[in-house]
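Take a look at this single chain, the form predicted on its own, given in structure tokens.
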Amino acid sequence: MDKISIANLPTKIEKLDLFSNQSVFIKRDDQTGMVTSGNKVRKLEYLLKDAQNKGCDYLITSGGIQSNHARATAAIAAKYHMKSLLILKESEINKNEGNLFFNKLVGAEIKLVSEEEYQDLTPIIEEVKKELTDSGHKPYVIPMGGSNGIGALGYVEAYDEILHQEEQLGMVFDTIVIANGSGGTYAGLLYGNKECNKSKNIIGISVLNQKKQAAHDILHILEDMNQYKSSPNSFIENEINIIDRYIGLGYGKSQIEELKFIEKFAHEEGIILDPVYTGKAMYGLYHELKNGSLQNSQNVLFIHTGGIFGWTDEKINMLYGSI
């Protein structure tokens, strides 16, 4: 399936010097661009092109106030000439400062929900559907996190990518390492895997959902991924790998254990990971080396999937207080 090229690719892959007694690696995909970061830009690289192919020139998807995917998807609208719809579930802290504020300055349209609308957007997402359609536009629906069949075919290529940088840099990669959120990137990861003929060991650190859900997740985007294959491939849930010991508080929620080691991470790594996503994967994948619960692992590749601008001044203040 074609695609638009966006992101800044090949993202390089860098040694971690924090775990010192074990071979760990990190993908730098928070290098993908500037406002369209992380892991996003590369499922919305394949959805942007059927968008156009369809002839839409609205973006409609959804997510959290401080959404990554809803500003990367506003982003690429703006650089493409197209309107942008984001369909955000409130929060008790709705300032206009991260991703809010980025959605803003390129220009996105936003309806602000409650939780227990954004429950089921079906009914939300049909209703503007209809009015941009009535007022003579055609509305392209992007499912939060970009996470279907065809947003996941940006991480088989991902796949691919890391295989060529292994015969670079002369080594295999036997252990990949993402954090979970809607499942597109684990998914995507999953495919290439098998297409592949590989027998990496995918690991997701859920940020979201227990294992049991974010599985079923995976699953359906898998199906979906096969009617865009020329030689379709059968998963089953032991399959994959889901860890859900690290969802602490619920999504979007940190602890200030998390945010320590986020700062203590930075300072010997200078490298910034978020409190939403990638610092509690790299917190999880932490412990779990640290226990000994990856015996197995001997060169584990992690892949930092962006969202610096989850950084708000709400997690900023628990860590270092007001000033």
Ligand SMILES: Cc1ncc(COP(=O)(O)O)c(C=O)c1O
Contents of the next structure:
Amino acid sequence: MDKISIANLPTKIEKLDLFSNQSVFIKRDDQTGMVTSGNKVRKLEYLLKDAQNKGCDYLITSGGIQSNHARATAAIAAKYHMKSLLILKESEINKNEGNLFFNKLVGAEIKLVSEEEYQDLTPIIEEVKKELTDSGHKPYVIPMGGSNGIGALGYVEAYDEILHQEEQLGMVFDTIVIANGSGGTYAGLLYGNKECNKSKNIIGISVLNQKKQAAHDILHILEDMNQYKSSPNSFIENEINIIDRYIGLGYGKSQIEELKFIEKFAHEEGIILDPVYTGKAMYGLYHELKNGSLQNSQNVLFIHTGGIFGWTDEKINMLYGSI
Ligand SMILES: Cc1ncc(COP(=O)(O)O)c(C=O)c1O
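Having seen the form predicted on its own, could you now give me the structure of the form predicted in complex with the named molecule?
Let us now look at the entire complex, which starts with that chain.
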């Protein structure tokens, strides 16, 4: 399957100093772009191509009020002279900040839905699709997080990119760690691992769902990916390695110790993690390394999947108070 080239690739791999007695590297997928940054862009390169192939002119997607995926979709729609409609879950804090602000700046239409409506978006999506079609548009629906069989192809490609970088660096990463949300990033990497006959330990640190649900979602995406591959692969739940000990207070909710860890990491590395995804995942990796559960890993690669716009006032005030 083809793609539209949008992201700045390959993204750099850098050594981290914080883990002095262990070899830990970071892959800077937070630098795939600016408003089109993070892991979502790799997925959207394939999804946009599919939308264009089908002659669509409207991108519809959904997510939380501060969805990184929705923001990247909106920015890409603007760049490719398409329209975008974002169906976002209302929260107590619907402020014009972070991702929501950038959505508006790039001209996305925003439809806020209640928490209850968000549980099953099918009727709402069908309704907006009909409205758009009746007014002469051709909408293309991208699932939450861009996580379907097409979107996940972006991370099969990222897996290949890592193999090339290993050759250049003269080293092998036996363990890859990412933040896991809707599962597309994990699914793409695991698919790449199998397709290339490798046995890297791919670890997803969940920020959203418990292990069982996360694995179920990933298996579903893996199955969907087979449609786009000439020789299909099969997967079982046991191959999926999700750690669900670092969800903390729940999706999008922060604890002060997580934010303090992000601050410590920024001081030592000059790299900014986000509070919703990569901050929790790196916090998790730090503790897993500390408690010895990854002692068989020689070289660990953490993929920084972006999310900087998640630093909303609420999170900043938790760390530093309001001025
Ligand atoms: C910054 C960031 N990291 C990681 C993820 C998780 O990716 P996935 O939804 O593919 O599991 C997301 C998804 O929203 C994200 O925005």
